[in-house]
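Form predicted on its own, single chain, as structure tokens, below.
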Amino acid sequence: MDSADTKPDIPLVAMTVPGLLLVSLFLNHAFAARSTILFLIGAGLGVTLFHASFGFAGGWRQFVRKQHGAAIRAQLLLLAGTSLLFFPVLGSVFPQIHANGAFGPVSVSVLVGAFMFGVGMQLGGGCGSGTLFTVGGGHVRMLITLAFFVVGTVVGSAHLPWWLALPNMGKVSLIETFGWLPALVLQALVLGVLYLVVARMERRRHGRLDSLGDAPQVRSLGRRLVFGPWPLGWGIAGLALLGLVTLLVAGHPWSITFAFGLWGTKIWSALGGDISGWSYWSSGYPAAALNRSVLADTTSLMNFGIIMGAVLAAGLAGRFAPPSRLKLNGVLTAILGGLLLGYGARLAFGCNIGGMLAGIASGSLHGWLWLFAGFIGTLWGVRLRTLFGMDPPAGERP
């Protein structure tokens, strides 16, 4: 059934909105107002991530694969678009707002971590982001990828002082080292350079781009507003301006992960686990976090929000738990592709939005070096997809 013609999802919707509501309500009396705006951006977050399909994982596979790459020249206005908004603020252009960017350090544990996620997110099926709203979408493959992803964070925090001990040049920061200003010219050159590149393989294999601002099919604005599917444009702006709002709400750009392993590791001490000598949870911010309440945490909030909102979006779009079947090479990637999702996530501090989007529009020198390591591992993933049988053989159709 094409899109524009299915209906929306009523009682799933009229469950999902009360929901947001009192879960927004209980925010608010038991912690803060902020909480209950963090929770309801993360909402806004995975409405749209689920109705302009921004994911990460499927657009880099179709550009390997095929050199169809919208995807991949929307994640970079994305990523441009957030660098814009984002330098002036962490450049303190504005002395009254205070805020810390993404910053982790160029070390060979971002290079490798990165690689694994890069791999890992070919097999799961999904990224951070990617994962939470299509969870939300009711995909039952993907609950396995996020469980195992749990799994590889917390191993990951297990093993990351190790990993830590490599080469490792500190953190470095173009805004401190250029100035706010510069280091923006210089990263739009880079991006804009990294477009041309793409839009020209997509237009000599194909001879035209695939328009960012088509939607699948024609509704009225608002109508299309509320039900989707939203073109990659409007995905772009929503985006960028929520990640905005994140980091002037939050005091940081918007993450994921950290949450993945808080819970986990939180599951693997009730069940009495010994944690005592795992350094990562052992001070700073992790310790506080791991002995307060899960609703404190900020990434959190945001990742239950960005599930319901996504569960919300999928009520509107008709479109919740689509059929599919789980054959035993599915699962079995979902398992392997999720342990790489979380241990890569934590080795590289972060998935693709909380270590390369967060990064590079932090202007944190890691973000690009998780780019690129994180391309590569796509290139091998895309491998073995064919390889486990995911995807036919290049050339042939699926």
The other form holds:
Amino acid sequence: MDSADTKPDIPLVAMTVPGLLLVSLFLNHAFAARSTILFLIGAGLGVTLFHASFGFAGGWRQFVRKQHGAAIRAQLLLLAGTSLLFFPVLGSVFPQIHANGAFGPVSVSVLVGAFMFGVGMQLGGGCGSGTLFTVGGGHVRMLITLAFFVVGTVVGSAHLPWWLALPNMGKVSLIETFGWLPALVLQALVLGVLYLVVARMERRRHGRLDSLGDAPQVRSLGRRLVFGPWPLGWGIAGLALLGLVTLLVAGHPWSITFAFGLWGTKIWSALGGDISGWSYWSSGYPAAALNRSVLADTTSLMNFGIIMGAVLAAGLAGRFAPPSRLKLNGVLTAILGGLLLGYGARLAFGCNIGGMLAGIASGSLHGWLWLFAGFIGTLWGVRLRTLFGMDPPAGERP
Amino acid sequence: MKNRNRWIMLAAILLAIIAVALDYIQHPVVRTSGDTLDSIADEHEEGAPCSMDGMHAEEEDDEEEL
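For comparison with the form predicted on its own, provide the form predicted in complex with its partner chain.
The next block holds the full complex; its first chain is the one shown before.
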């Protein structure tokens, strides 16, 4: 049902708005203003993701199955826009700003992890950001995906040292190699070529390109801004700008899945599980995060904000918790998909956001490796969806 | 309430709030008078939590202190 046909869910909005305010006040009192700001940035991301329906998994699948390329073109523009905003900051054009990029190794670990993530996001029904905003939108199946996403991340963190011992070129920074401006031009060229390839395939199949700027004209501009739906173009602008604000406030790019591992490891530890042999959690930031409240962890704060923002947006759009009945294969694929998502994200140094978007926008070569391997994984994931009865065979109408 | 899914989701959110509250009680924040906008999450300044640098940020700080 189009959200224009629905009415705002007043009781839900009436609970969520004071909830957001109360959490913000608590964070400001118990932690610091920075925590409040990061939580609210997360809420803004949640509203943007939900209203623009800005998902990666569905967009990649639409392109693989039917060459509908609007979502992929939007993602390429998001990568280009975020790079444009990040490169000068990370290239020290503004020396007074202290910020660091998201870097991972160019390694077998990232190659395998992103491939697994690509398969997992098709089976699980969402990527890192997609899982969070659909959970916020009240999709019960995605709750199962999220739970096993957390489990997979914990297992992945326990196995990560073994994977990192495999062939590994270490960190490769395009900004350090070429300088920020030449690296930005090079990256823009590659993204431009990919955009043209996607557009050409889409036009060849459908005779035209789906617009990124249009959404059904059913509401005035102001009402659409509050109640949705947003065109993809609004989503690109919102995500790129909030990504920049995250970089400036947090000192690092937006990431998601570290928090999943943290939550899972805390739960495992609270249940009496032994984590003393897991080197990932025994030193550095992970060890410190484990011994503090999750509210002191930037990634967790932003994830909570994204979920609450999506709850608010779903309430405003009148689309919270759509009625649906869980089927056995839906549950099993959510479990399998969640495990692959979590394990893959840990190996790949992040999901589609912390690994791919943040990596590419930081000029880290591992982000490009993530994009390549994640797309190959998606090709397999789309086939598996058909095999598991989630989609009809290609060419058949759903 | 419109459907069962709504109750499931609201119950899950409530459960998550309880878990976060329990975690907070177990790990109280020791806040000093010098806490400012810049003082929280300084450990992240070495890199994003998902990144290589984020994994080792505090470890490097500790070595410097030693």
